[in-house]
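Just the one chain here, laid out as structure tokens, in the form predicted alone.
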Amino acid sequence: MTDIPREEYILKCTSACAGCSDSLTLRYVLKAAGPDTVLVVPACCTSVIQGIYPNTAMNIPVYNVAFAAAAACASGMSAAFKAVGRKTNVIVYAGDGGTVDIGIQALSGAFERGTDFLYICYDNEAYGNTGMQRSGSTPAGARTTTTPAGKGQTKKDLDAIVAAHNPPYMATACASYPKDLFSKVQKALSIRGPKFIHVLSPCPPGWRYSSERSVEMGRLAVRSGMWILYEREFGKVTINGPSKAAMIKPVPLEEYLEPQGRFKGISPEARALLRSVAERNAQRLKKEEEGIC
């Protein structure tokens, strides 16, 4: 942790909920990016966290844009900086609703064009700032305000969609592992072209757990295999240390599910589906790392 700068670019007294791991993630993202950075933020929890004009909790420039427009806005911004010879970091920081669902067409277009920017999706697995409605990223069995009996479908495989665009760098992360997150943002910003980091963002009110347990919930997600930390750099997959350990000796899935009220009363079928999806993802990534597929 001593390698992480002391400078703060997200200030105290934000409008975040207690235990918000979105704001914790953003803290390390901005420490890695530094002051010559512009955030593009579509409608999401972060647009609330930053505060109400004329006051703001952000110590860098922020562009608030429409739900579907973040990657398109970043494309124009990146081109403008390049035209005037500036190397300012352009970072889209968007939730899963604005990435997996509403903004996916702009994301795909920016990656197809080869836009030089970093897109970060912080994933709390629902539409958080409008009442925790189901998103394409909500896992099977999870209760939301629009799936009160539990979602019947598995979450959309966003990482596979991004990987199909062959970006030079993409990774997964979680603020419960801050050094891992910090180093991945630094690496992404050192590479030209479109980059993508998918960050799991446990949410106390949405996931219905006690607010002091956010770091613990992120660690349980990784240790149970429900969230795998890895990098894909110029096509080569590397599974990171915490997830390698979890693949050898995972904690029981129940230790991750039981503290979360959203999984209260989950059916045996949904529980088995979550386990099978996690195991299938782990096997696929291990084969890719070994060069088998």
Given for the second form:
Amino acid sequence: MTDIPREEYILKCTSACAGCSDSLTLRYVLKAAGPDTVLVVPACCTSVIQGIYPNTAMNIPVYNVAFAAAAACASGMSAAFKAVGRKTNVIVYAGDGGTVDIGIQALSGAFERGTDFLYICYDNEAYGNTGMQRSGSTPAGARTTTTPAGKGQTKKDLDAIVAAHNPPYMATACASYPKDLFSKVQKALSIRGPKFIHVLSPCPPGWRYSSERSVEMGRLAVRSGMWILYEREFGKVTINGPSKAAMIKPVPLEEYLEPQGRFKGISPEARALLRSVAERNAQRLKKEEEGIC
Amino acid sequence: MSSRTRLARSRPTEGACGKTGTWRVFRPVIDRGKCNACGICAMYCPDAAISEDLEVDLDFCKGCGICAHECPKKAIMMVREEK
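Given the form predicted alone above, what does the protein look like in the form predicted in complex with the partner chain?
Next comes the full complex, and the chain you just saw is listed first.
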């Protein structure tokens, strides 16, 4: 913990659920960004956990906006800071619903305009804030309140959509690897232009596992190959250490699925679908890293 | 400036969501004999309720148990709260 600053920008305590990895992620994002930062938060868990007026747990300026407007709002904010000559970091901190489903047009627009900002999507693979409804990011076979028999479709490949915009920097991360997350946010903020970080954020009540296993769950997702940690800098892909190890010797997928209540009684077809999607993604990234495609 | 001060603005305050320690069912108890002060519990605490000298702030600890689960020395026990 030598290089990670001790300052906390989230005061004790948010109203996040016990064991929430969103608030763990936010801790490290803000540590990396520092005090000269504005957070743009659309409707998501983070807009709720801040606390009740006239108090807030966030020790930096936060701008709460409508679901679909986060990236558009950040575009304006970034332009305004540029106009007055300030180097304030503009960070959008949005959930997967506000990124994959509702906010995707604003996200795409801001990336096309080349806005200088960082978009962080913390992905708990459902609309956690409103009671765990299915989102475009929910993986195949997962039970949510709107897919009680398990989702039939696969997870939307948001990273490929963002990569198609050719941003200068994009990465995936997980709060179970805080140093990795911290350095990725720092690196992203040191680059000009639109940046994107996709963070897997296990959710104890939504994924239905006990709260103490949050960090373990993120680690299992990486080790089983369900979540691949990589960076894409100016088109060049680098797969990070933990995922490289997982590609050589992964832990069985069952170890990741078993503790989660949302995958209880998952059909063999859905399990095969999950596995094939993970393998396809790994193969594609490996080829891209080697420069084959 | 007077119009600016009238803006509805939330101020950063500790305990903005109340004393979340009241949510707790299990309380972390650190065994100082086993603890080697590696700081992994503080690193993974989602609410930063564990201080630099590894004291748990029981006013705010929600009792999620991540610290006990991640402790490599198994030096943290989760003990049921007595009413």
